[in-house]
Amino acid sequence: MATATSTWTCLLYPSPAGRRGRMRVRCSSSVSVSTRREPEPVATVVKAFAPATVANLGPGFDFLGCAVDGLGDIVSVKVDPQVHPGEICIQDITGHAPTKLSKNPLWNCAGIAAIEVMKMLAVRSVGLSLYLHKGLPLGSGLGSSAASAAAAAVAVNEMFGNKLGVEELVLASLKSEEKVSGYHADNVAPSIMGGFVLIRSYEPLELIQLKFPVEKELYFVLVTPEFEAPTKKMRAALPGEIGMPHHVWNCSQAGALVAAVLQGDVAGLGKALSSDKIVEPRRAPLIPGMEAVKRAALRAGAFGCTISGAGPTAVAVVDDQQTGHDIASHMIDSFLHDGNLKASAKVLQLDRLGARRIHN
């Protein structure tokens, strides 16, 4: 069936010969007519799991993201004869603060991307019910909702033969982010697609894959206060106008953090990470004790700590397990003694897969 609709023009761009680690890929939206065929779908349920991720990095606000392996979401959707043919119905949400969070797909990060990625592939006939299970707790600093978002995408896609790529799921999964925290991938991107992502452009959207060397070892101290940090009052907080000086600096962080991915330089990484001169300190003064915090990360051991996308989380990084939980002891204590909250901390590894259907 040919219908009119606003579609996605994804290209990916291998790196050049002798540039090993990237990968880029760059999407346009034009509208035009349509000639995918309904597919039909390949499960009666499938499951996806997407994982929690590290934005911002310190300098790289809005444009470096990461995944961390052993946190995030589940999502399951079935075939629904008594859902309305074309749409979703979000039958439960388990896990972190169920009832916080609606069910009406309209305001769901699950249900929005859910329905875009029907959208994308022209689903008309079949009516499906969603399952969400938060893994992740809400307003943490780690990528919540986007990895609702990132694995509903993923279920759905692979509901109906995974039809999409990688571009297309994170174009469906910005649709969600945009309705809920702002227009920005670097959540969503590294969910989906895994490790280290830099967002290069936005207007066409433009993705640069880093990969961190294998055999490297890296390890993220994640350490969450019990304490709210809304994205909405930490973007909020941020400068309006920054001076040269500042821009010049966290460029140069910036870069120097990319460099540190590709070569696999956990030092390097932490020191970029712990550079940022626009963002974390507006933010870390709304968050007791985080700068302190970030003093105790140091002088335990890391390579550099800062704020966890928009907070609270404080994440630092270090290239051994067991030297990771001794900095993580010394920041729960951190939190408690200067800003007198109550923290829990994990050691977790980078995770290279991103959003994948599960089958336990």
Contents of the next structure:
Number of protein chains: 2
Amino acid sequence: MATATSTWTCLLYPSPAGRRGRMRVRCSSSVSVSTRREPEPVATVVKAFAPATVANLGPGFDFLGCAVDGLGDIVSVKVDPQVHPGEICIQDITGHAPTKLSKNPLWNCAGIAAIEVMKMLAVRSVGLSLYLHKGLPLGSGLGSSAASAAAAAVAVNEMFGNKLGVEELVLASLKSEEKVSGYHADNVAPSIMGGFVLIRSYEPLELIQLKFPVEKELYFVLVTPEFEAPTKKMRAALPGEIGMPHHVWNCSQAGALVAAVLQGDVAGLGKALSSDKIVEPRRAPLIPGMEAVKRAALRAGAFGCTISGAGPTAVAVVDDQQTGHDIASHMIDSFLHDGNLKASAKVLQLDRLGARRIHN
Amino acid sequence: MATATSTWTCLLYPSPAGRRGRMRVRCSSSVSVSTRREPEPVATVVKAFAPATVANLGPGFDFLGCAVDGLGDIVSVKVDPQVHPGEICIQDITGHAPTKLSKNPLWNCAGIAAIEVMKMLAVRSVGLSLYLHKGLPLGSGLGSSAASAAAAAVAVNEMFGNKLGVEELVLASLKSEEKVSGYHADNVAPSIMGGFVLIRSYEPLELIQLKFPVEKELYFVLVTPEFEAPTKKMRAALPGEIGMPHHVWNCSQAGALVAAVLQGDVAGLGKALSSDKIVEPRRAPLIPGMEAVKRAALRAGAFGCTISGAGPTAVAVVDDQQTGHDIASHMIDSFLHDGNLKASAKVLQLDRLGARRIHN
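Output the structure of the form predicted in complex with a further copy of the same chain; the preceding block shows the form predicted alone.
Once more the chain from above appears, this time first in line as the rest of the complex follows.
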């Protein structure tokens, strides 16, 4: 199985020269197979956690995302003589909806990212078994696929001495995002880096970390209804063309959002988050009750509310935990009453660390 | 003349009730005629300076502007018993192109703003003579009309004890901008407030001051060719509709621009300034040599370059003065060689104070 898998790997991926050639353009810190010395494993088992992420963020559509604490995926990698050297074998998937996920590394977010990192590191003599624990439900709008990819990329990198930089880990994870939801880094970048991350460009990859002041309180109220909103369908709802007034409005709100993050202005952050006139108005009607849920969140004291990622999760922001829980219950009631959907909620803080090795 | 002028004033402006009614919506700090006690003049003569401004700022089109130091307009107001109480008479206009400007306060940027401030203050018993010195050429893309309005608004407000807040002064100046170049605050707000200002909304008016770190050096290279680029013509060149990829790109650059300002990252600021894919590509070809001038600026070491306001001035940014002067000479040469236009340059710093009373 592992050998067969790895054979597909060789077939499906371009040659190192071509692949790395493009990578060097996109990421100055990447290193080609030809020049990199094969690294040794530093452990027999490495476990990594990658946090959930909230992307799109209203006017931050497609270029701004942030990581939330205490929710995410875990990937363990183990040196395994049974696995063909230089390859990955996914041994087990646990947690949310494991049966829906392929164990073929070429069709699994964690597998694709892990393979990419092994290629970047030019690992040819060691095979790895991979174990994925899905802490995140699929298709929730919380960066489920990105968290799997980020955890796998970080786990493999740690296994071989942490030789790759953040941009390379993001590029490796982007290979997996490309397959499942398009070439967008607004989930993988914050999942790997933590905090708020602005994707300035892809060619070359340029990421701007936006530091939210450590002394400020920021809580995300994440309410997920029992409803499947596939990314592709939500993407199809986007307008092809945008009028200049709406473009200028959303640009100014994007600027206000970035300013609010850097200034630690949670009220301003919420207001900007709520102000999208282009994407949210098209997508919200596709999620039963979403418009009413947003109104309920604002009535209950949220500074702002929008769709998390491509939905169906609704995200509201506030600056204290208790108010966050009150808002959550109003949002759950509204999903049931206005959308006829059961929903569950979490009130989480910003994850400032991003994907990391864990030892328990 | 003054009396006739003031009669038109009454005809052209809505009743205080209607006017103030809308103002209270737009500006929480405004006060209606009915509740405000008429203020006394605190001096016989007051002089105010308002700085030039660079608006549009690439992806900051229509919502972001900044003030530049050492260049601007000056307005003096004098208590004048010869002027009908509650009214303004423009006595003299000096400096750049005085003959092109009307002395009718209803058709002069300084006059309109001064009248609006007197209405906000409910001045009914004192008439003022106004003297305008144009330090800024007309139609240069450096906020000439905004500087006249801002200086007049501040001068009249200071004359009566500085009772109006920043938002009211911006709203008063907007009345004048509305007449000459549309209802846009991206010149008047920074001219009044100084530094970088983001216009978040108009209904109500919400302004976000973006503090550029005081310890950082930022120089604007402003190169103005002898060419008239009227605002309305440049506005007509804008695209009606924008595709989603360009919208997302410009939004992300707008976010990067705001981040660069707040983080004091001049290189990032320049890069974002240079990255507009929507407005600059349509407008630059209308200014002979502009595209070549931008290339020349970047070759000479500028971090970025774009059109200032609606042009024809080109603005480049850099972090030291000498390099600024070198870049300026390359830009002047390029305007002559590639656009067959004579040009003059200034290398100026950020104005952090905004419009203020002066005593010399």
